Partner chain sequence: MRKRFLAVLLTATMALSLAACGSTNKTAGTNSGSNSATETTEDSATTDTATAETEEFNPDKVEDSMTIEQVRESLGAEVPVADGITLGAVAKSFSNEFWRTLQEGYGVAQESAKAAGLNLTIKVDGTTDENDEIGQQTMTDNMINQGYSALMLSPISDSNLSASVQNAKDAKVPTINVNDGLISTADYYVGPNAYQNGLLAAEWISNKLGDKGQVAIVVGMAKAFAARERTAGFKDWITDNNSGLEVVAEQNADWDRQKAKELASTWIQQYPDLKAIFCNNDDMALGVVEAVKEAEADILVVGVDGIGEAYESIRSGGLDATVDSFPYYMAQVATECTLRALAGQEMPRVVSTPQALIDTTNVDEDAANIIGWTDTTFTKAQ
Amino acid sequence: MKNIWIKNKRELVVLFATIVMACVFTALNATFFTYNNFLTILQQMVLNGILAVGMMVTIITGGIDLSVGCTFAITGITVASCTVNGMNPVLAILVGLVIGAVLGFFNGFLVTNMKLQPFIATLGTMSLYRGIAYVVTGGLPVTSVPDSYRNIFNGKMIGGIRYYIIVMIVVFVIAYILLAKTRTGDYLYAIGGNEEAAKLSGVNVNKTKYVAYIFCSVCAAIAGMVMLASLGSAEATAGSGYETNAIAAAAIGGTRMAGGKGTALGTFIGALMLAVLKVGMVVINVDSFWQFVVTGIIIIVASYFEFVQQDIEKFMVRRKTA
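Let me see this chain alone, in the form predicted alone.
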C-alpha cells in the first residue's frame, strides 16, 4: 500500500480532490449523483481526454503542441467530406488517421529538423492549419454526415455507454503501454529530463520527438472524428481553444510542464476532474463563464503543487546525502 502511495501520490491526490468535488456537488444538488449524470461526465471528458493524452506525450519531451484544435478541425472536415461523397466509413476513418499523422509529422519536422522552439513551431502551424480549414470549406460547414459513419462512434452499448467512451479508454491504454512498457517511452522521459544526456546515451532524439508529435496529432484526429460523429457536421471553427483544456488536464494530472514527467493515468484523472467540474457547475446552475475562472485557478494550484513537490523531493535528497 505504501509503495502504491509513493508511486502514484500525485494521481491519488487529484483523484481524492475529484471525489471531494463530486461530493460537494451532490450535497448541493442530489441529482448529480446518478448513473445518467455519471455517463454525462464520461461523455464530457472524451474529447478533452483524448486531446490531453496526446498533449501529455509532447509535454513529456519538453515540447508542446498548440495546433491540436486545428488538426481536430481539418480531420473533421476531411472525413465529413469523404463520407458525404460516398466513401466507406471505415476507409474515411483511416484517411482521418493518416491526416493526423501527416500533420504531426510536419510539426515534428519543424521542431527537430528546422530546430524551431515547439511553442513557436506549433503556434505557426495552428494558424496554418486553421487557415487551410477555412480555405477548403470557404467558411461553410460540411453537413449531412451519414449515420453509417456516425454510428461507429456514436452508437450505444449495454448501459447506455457510447462507443466513443470505449475509444477514449483504448487511446489511454495505448498511451500507457507506450510510456510504461516500451523503450520509446523511456526515451521520451529521458529527452524531457535532459536532452543532452539522452543524446550522449545513444537515444535517437529526433526520431523519438517525431513519435511524440505524430501521436499527439493522431489523438487530435481521433477527437475530431468523434466530434463529427456526435454532431453530424464539421466546420473550420471546430476545436478552437481546445488546446487550453488539454494542457490543463495534463498539468492537473501531474505532467511536468518542463518535461520529463507525466502518466496516462494522471492525465485521465485530470480530464475527469475537469469534466466533473464542468457538469457539476451546470447542475448547480453556475454561469458557464465562471467555469473559465475556476479552471484557471485549478491550473495555477496544480502547477504550484508541482513546484512544491519538486522542492520537497530536493529537500529529501539533500537529507539522504547529508
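Right, the form predicted alone is done, so what does the form predicted together with its partner chain look like?
What follows is just the one chain, with no partners and no other molecules.
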C-alpha cells in the first residue's frame, strides 16, 4: 500500500479528487451513478485521452505539439475519402497511421534539425496543416463513410463497450510501456530533465525527439480515425481547440509543463477527470456559461495538487518521526 502511494502519489491524488467529484454529482442527481453513464464517460474521454497521452510525451521532452487538432482533422478527411472511394478499411487505417507519422516527422524535423522552439514550430504547423485540410477538401465535408470502416472502432462488445474504448486503452498501455519500460522512455525523461546533460551522456537527443513528435501525431491520427468512425463524416474544421483540452488533461495528471515528468496513468486519470466533469455538468444541467467557469476553476485547482501531494508527504513524515 505504502509502495503504491510512493510510486503514484500524483495519480492517486487526482483519482481521489475525481471520485469526490463523482460523489458530488451523484448526490445532486442519482442517474449519474449508473453503468450506462459510466460507459458514456469512458466514451467521451476517448478522443481527449488519446490526444493527451501523445501530447504528454512531447511535453515530457520539454516541448509541446499544438498541431494535434489539425493532424486529427487531416487524418479524418483522408481516411474518410479513402474509405468512401472503396479502399479496404484496414488499409485506410494504415494510411491514416502513415499520415500521422509523416506529419509528426515534419514537426520533429522542425524542432530538431531546424532547431525551432516547439511552441513556435507547432504553432506554424497548426496553421499549415489546417490549411492543407481546407485546400484538400475545398472546405467540403466528406460524408457517408461505410459501416465496414465505422464498425472497426464503433462496434460493440460484451457489456456495451465500444471497440474504440479498447483502442484508447491500448494506446495508453503502449505509452506506459514506451515511457516506463524502454530505453527510449528513459531518454525522453532525461531530455526533459536536462537536455544538455542528456546529450553529454551520449543520448541521441534528436532521434528521441523524433520519436516523441511522431508518437504524438500518430496518437492524434488515431483519435481522428476514431472520431471519423464515431461521426461517419469528416470536416476540415474538426478538432480545432482540442489541443488545449489535451494539454489540460496532461497537466492535471501531473505532467510537468517544463518537461521531465509525467506518466501515462496520470494523464489517463486527468482525461477521466475532465470527462467526469463534462458529463457530470450536463447531467446536473449546469448552464453553459457556468460550465466554462467551473472547468476553468477545476483546472486551476488541479494545478494545486502538486502542493497537496507534498503536504500529505510532509504530514506522513511528521507522523513517522513523532
